[in-house]
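Take a look at this one chain, the form predicted on its own, written out in structure tokens.
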Amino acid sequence: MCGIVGIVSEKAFSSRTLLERLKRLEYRGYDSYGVFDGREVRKRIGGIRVEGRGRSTAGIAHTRWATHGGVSERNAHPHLSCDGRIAIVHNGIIENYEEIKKDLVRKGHSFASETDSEVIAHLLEDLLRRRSIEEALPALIRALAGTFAVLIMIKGRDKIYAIKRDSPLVLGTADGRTILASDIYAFSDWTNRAAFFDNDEIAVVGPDGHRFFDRNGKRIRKPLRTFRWEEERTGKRRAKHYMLKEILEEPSVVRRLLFSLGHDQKPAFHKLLRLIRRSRKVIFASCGTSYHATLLGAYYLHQVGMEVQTLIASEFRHFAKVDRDTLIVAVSQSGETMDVIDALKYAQANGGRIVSIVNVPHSTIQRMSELSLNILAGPEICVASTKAFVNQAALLLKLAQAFGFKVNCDNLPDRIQTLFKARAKIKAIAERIARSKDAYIIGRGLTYPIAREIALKIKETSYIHAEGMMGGELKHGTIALIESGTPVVSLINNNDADIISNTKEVEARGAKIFILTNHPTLGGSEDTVHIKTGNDGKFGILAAVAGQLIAYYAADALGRPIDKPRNLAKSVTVK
């Protein structure tokens, strides 16, 4: 959450350049934004407006997702020290900020915001009264508890100072410029060379280059790495929103993933198979959409007799028993999800082995893993994940296939493309669902994880209260909420008698039924989407794609800000 960018250049650049870089990270937070160009701070509420004003050789910028303090101009970053000489931008949470703030207030500091972040600027000002900047930065790291990626500028100096702990931070170089950012997407169109910060590291960046130091101020060598980042360059030209654009990219990104698993990622894929075979226990750790993908993956693997477990990462330590024979498979789109990182730290402390499935190369979760596979979905701008979910599920289906699950993965891209021919019907269904305040999505077995994923997408984008659940659980409370006209989306895999029975139960109580099925004769023509696939696991993924389109068109009918839903951010880097 929150996006930070800093640029130091041999040649002066416009603040427009800084804002263009920041705009690429706006999915990390869009409550407010601000820039500091070495002379003045400028802040605004709302989405980023890319505009040029002034030129400088160094500048920092921030786009905010509020944690401490409401959405206001005074809480927007950058924050200044009491004397106005120091400007900082911060991603993360300072857990001991109240203690630090009380001490600084006693020393005469006055604060302009309600944020935890502002204490960083004031504390550094206090440290610089007795120390040089080279001494103050290690002391600052030692004084701060919590998570942080911080960029610092001091008026009159064309340098950026950076510190990092448990919040993502990366440095890239391109054409006489050094860029610091929350993730590589800020500069991936400029360069594919970057250095990735480890915890409690310090960087000093000037026009003549950069230097890295450890938490004690000792110089360390930090080589630049070449990263691979698949990036679709079409913008929104053919789609009204990024969400629709990214859904329509799914056939191509699935095809790219499947090719990679048979070629450049083939050795890593086969090593993962060996690790799973040798492990007594396999546990997936993930959150949100990625959790639903792993729930689907667990279903696939159970079908071939494998005992696997999937846990929501924020509850991992409460429900997972980990030892040296446990393999933890972390699944995360960003590779920076803080709850997953905490789960992995717990697993490491108990001797577990860690592998990961991520979308962002060299992310924290990837670097914590002894083995990592990339889903190659490319960047997602819309906060609601679509193509990343599909590629996560496709990789897990391919994994199950390697253990004996009967499926033809190769035609999955074509089946998704065929499904798009039903967009008009899906849109009509979505517009009818959009008239209601509540919606229920029911499934069983293969389709239970998809019911939950579709409900999540509807909630995220349209703000309709949607509940995804096991069809068998309807009678245990939820059926009391069914009224005349309540929309229920039923996911029927082939001729599944149990879910058909559940569907009839809610229909008898007045529910308006919509059906997603791969059975050619089920349902009526108006309210049913027939999905072409057999009983081979692909129906789950294809039904999820149909659900993504339902969520998109329902949100569009309601005029929602689809790509930037309220209160949400793309990369959840705080607990």
Ligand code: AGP
Given for the second form:
Amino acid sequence: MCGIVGIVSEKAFSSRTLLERLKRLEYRGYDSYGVFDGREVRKRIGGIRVEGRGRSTAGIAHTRWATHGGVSERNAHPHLSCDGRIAIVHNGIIENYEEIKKDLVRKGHSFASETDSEVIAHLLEDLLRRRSIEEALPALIRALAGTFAVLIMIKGRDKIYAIKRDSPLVLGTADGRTILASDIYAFSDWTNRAAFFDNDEIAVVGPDGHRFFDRNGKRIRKPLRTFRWEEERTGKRRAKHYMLKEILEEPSVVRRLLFSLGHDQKPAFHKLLRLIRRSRKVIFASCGTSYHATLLGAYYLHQVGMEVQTLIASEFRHFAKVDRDTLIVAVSQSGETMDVIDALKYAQANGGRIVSIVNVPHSTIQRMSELSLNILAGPEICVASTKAFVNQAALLLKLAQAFGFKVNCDNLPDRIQTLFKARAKIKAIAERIARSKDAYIIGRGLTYPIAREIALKIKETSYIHAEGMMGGELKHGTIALIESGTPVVSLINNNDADIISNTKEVEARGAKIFILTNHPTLGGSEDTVHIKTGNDGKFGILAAVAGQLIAYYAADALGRPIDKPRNLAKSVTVK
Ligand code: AGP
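Having seen the form predicted on its own, the form predicted together with the ligand:
Following is the full complex, with the preceding chain placed first.
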């Protein structure tokens, strides 16, 4: 949540360059933004407009997802100190900001915003009265409680100072430029070399290069690492939205993952199998869409007699019993989700072993893990996750296969491609669902996690209230909400008699039924999408893809801002 970026360059660059980089991080938050080019601060409400004339050799910028204080220009970053000399951008939450603010107000400071972040600029100003910047930065780290990635500029100096704790921050170098950012996507088209900040580290970046320091101000060595982050083709290209582009990329990203699991990631994959075999207990930890992928993974593994648990990371510490024989498998697209990081810290403190399955390379969760597999979905720009879900699920299916689950994974990319032929029919169904204020998605077993995932996609992108349910649970309450015409999407795997009965039960109460099934003779022609695949678990993934398309077309019919839905952010780095 919130994206920050800073550039220091040997040669002057324009604000446009800085805003272009910030635009690449817009998926992290998009209610307002601002830049500081060493001379002046400019802020705006709304989406980032890449424009501007001024040139400088250093600048910082911020795109906001509001936490403390509403969406307004004065709450947008950068924030200035009282004397206007220090400008800061911040991602995270300063937990003790009220205390710091009270103290500074007593000393005569006045504040311009309602944010927690502004105190950072004022506190640094206060610390600099008695200290050099080299001494003030460690003191600043010590004084702040909470989470922060902060970039600081002082007027008249072509330098950026950076500090970080628990919020992500990376540094990349490319052709005489050093770029600091919340994630590698800000510069992955410039370079694949980056240094990844650890907690309580400081960096000083000037035109002559960068230096890292620890929390005591002692110089530390931090080598640049090479990362692999394959972009399909930048931009939306022919697709109207990133969401559609990313769905259409699914066959190729699944192919890439399957190849990698048999080649470069084969040793890591086998190590994961060994770790799972040796652990007394295996618990998945994840959130949102990634949680739905783990629910599907737990189903697959259960089919081969393995008992694994999956928990929503924000509730992990309340429901998980962790000890030295527990293996925690964190699953996360961004690798930065704070609820997952928090669950992992809790697990580590109780002796658990951590492994992960992530999309963004070198992300915090990957670096916290003793072993990590990459799902290789490439950059996912649309806030609603689609191709990352498919690759998480495909990896978990491969895992179950390695434990004895009978499935042909190799034809999954082709099966997804074949499903795309039904896009016109799916679009027509979506446009009918878009006319309703509510929708229900029901599944059982294999398709229960998918029902939840499709409902989440519909909510996020179209703002239609959608519930993804266990078909068997409907009659225990929710069926009271079914009225004449209420859309119910039923996910029917292989003629499953129980979900067919549940479908009939809602149909008898007036629901408008749509069916996604792999059974060739079920359902009517207009309202049923027949998905070509056998009874080997792939139907779950394919039904999710059909559901992603339903969500996309429903949102498009309603004219929603599909790639950046209201109130959301791609990377949820607050608790
Ligand atoms: C997906 O469409 C969501 N926007 C969201 O639920 C997401 O899956 C969740 O925040 C977890 O993110 P992660 O995979 O990056 O950890």
